[in-house]
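Okay, so here's just one chain, in structure tokens, the form predicted alone.
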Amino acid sequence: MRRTGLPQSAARTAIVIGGSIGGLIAGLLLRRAGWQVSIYERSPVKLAGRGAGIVTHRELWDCLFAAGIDPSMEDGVLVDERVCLDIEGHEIERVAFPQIMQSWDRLFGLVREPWGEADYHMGRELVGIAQSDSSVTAQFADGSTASADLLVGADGFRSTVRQLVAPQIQPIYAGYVCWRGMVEEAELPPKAHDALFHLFGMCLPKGEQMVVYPVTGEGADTRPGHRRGNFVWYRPVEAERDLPDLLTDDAGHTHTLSIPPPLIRADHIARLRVDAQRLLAPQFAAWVEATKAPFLQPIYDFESERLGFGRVVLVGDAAFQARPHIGAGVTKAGQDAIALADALARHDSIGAALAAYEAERVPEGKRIVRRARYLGASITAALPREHVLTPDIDHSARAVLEETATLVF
């Protein structure tokens, strides 16, 4: 029999904090595992990819499973190939890489159906966290407190769990952004379409990298003509003047490490599709100018040290956070989780299950990171010097291909 440290009467209970995918996982695999689970996120709406596409990996579908959902392959996007074009167009590399693409939107719905409304609380913006021996309270911003065995960390990088367990940890910018987009099919020039529809294409403009590929389409639909485009370009960005800059809204507001996308300003928009004529391959320009609202989003990344504090733990990007490179940020979720549920169903307390549940976790955290940084370098940043990794970095077109958004390395 599994030992929990609680009478075999007792109810075990959880309080996730952080309503997206990595939270619901998380989530899903306590409750599977025989613990009462309630999930609270600060948003009062309903969360929403806002443009994002995600390159999976087979890991994130062991992930799932384990989670009870069983995702239909056939949900998203086959890629069999990547491509990398110059700047005027004209392939230089290619390569095999069979991936599924997805988008957001679809992947949240999948995790966040098994939730009816009763344990899934919206408009809940943590403040501050009690603990005592025998509990943990969760306490908000409109009053209300929440109280349980447990209180999983896993609202983003910006996470306030994180701010309140363990202030020093702050994300550390990596000097550049990216800039994302997602654009109906059916709205991409013939010659855009034809050229990277169906494939992983890169552009590699010197100190930039830009990487489009198709996800499913509104309802997950994957007919050709109703899928859409995401769009991912990376490009450097000075930390203490062009940066600020771009988070300031109309208002004159500068807005802390990000800023919401209504309120990126129409000419930061416009200089970016400029740019996009005069740096990347038509092909991919194309694409950009066929987005009718792309985002911004500074690069960011932190390692931690610790995970358990007492009855909290923190779990995917609240823990760690990578640059987007290796495409992991959702599977490195679930696969916290993964580990959370399985040590504490091996250890008699709490307190000994994250214990072992951070010393599994942060040597892997740590590799992830410095992949990411690694895979970052070849973007022309005023890097911070520990950032700085071995001049020996492959920068080819074909090394670019072949080691971006893998979990193999």
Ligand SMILES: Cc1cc2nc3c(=O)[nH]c(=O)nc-3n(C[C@H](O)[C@H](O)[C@H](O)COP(=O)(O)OP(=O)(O)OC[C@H]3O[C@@H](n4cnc5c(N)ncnc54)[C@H](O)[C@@H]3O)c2cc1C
The other form holds:
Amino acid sequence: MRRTGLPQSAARTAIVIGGSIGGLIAGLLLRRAGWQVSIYERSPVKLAGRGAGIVTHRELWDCLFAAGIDPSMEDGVLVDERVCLDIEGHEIERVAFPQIMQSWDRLFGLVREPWGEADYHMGRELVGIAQSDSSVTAQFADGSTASADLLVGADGFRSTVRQLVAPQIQPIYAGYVCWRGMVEEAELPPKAHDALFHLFGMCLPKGEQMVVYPVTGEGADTRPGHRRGNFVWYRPVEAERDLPDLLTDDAGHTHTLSIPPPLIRADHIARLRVDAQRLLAPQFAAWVEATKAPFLQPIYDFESERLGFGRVVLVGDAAFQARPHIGAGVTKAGQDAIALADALARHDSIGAALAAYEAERVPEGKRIVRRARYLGASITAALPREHVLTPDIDHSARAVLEETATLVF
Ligand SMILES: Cc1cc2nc3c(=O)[nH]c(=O)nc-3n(C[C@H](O)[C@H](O)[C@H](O)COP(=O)(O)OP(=O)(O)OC[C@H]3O[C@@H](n4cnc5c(N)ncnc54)[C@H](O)[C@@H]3O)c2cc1C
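Could you output the structure for the form predicted together with the ligand, given that the previous block was the form predicted alone?
And the full complex, kicking off with our chain again.
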């Protein structure tokens, strides 16, 4: 466990832009170090259901513990093994790999709960930033402002904060998308449930990657029969024509970067279900079929050379976005927050603290982004689309099972 430092001055103030997991962990750590922290979240309604299932790592529990949260290790669904099936449904590889699976909602609830309503402002969208030698001021879409000693940009991969301080950094499309979905355990057909629900399961049609795993149910329910199954299916999508079509809703509007789940066209979801029957092992196709509302995330990533800009600092997905194959978005956000709180505790000047934070987290962010590119390299729009159905993947299946969603690399 790293030292996060004692309060240096009770008067130091911080504004956190983004009230999701990254912003809340950063806010909790700063608050524990004596800062007065206010969170500003664009969404006018409580955040929910985003990210569906989250694979966790020991390091995430360290971050939550440092932030003052004591999550019981039983709080989640423990999976002991990973398995890969060929497209006919036969097991081709199995490895022992104990890991705790969580739902995004549950993790969010853990870090949201310590905040009252007074310091967590909803419906406040940052649109501008002004800095002076002595303070930083956030300007919001409703015309209001807030000033503090430090502004933490925790506003996700499309970060407004980053666009204001480092507009040259833009997300890069990876050449593939990820379809995701959550299904109630009780609604999975028995054969698909019994084959996969207790496992981290994979199916690897050529140039694609399908992953399923269980997570907690409503209200962090871990009782058998009351949990949920999560699927994540990576599929290559050509960038110029096919991706814009996927992001175009029924009204003909093409969304940039991502499309809100309710606006995904029914014909795309219908095609997904047909492709599942055609390309995936039957046990996996059944998960897709049983999922009522699959949703879509185009995969992007980017690296940052700098994270500190005067009195403004970036954390979490705003700072670095890696492809999801390491399953480390939440953990990285927590580690950013610990490094930031630690640097601010060790240095009296914000400039020196942010330089120290940057020196630590830029190399780590790059390491994670590059590793995730390596893990995603087999999924690309450049591959032939005929999807050879012979499972000539025994060797790589083991590597994929062992290398996916682990921070050990
Ligand atoms: C759909 C989805 C699926 C994911 N799946 C996984 C997974 O399986 N495993 C994993 O480890 N991670 C996953 N992640 C990533 C993980 O949730 C994030 O890495 C983690 O929550 C840290 O993100 P963050 O807090 O930095 O950003 P985000 O979670 O993106 O939150 C940013 C917040 O900032 C707010 N915001 C944006 N702009 C403004 C503005 N101008 N003013 C005020 N507020 C603003 C947004 O409304 C949002 O609440 C997923 C994320 C999403 C969205």
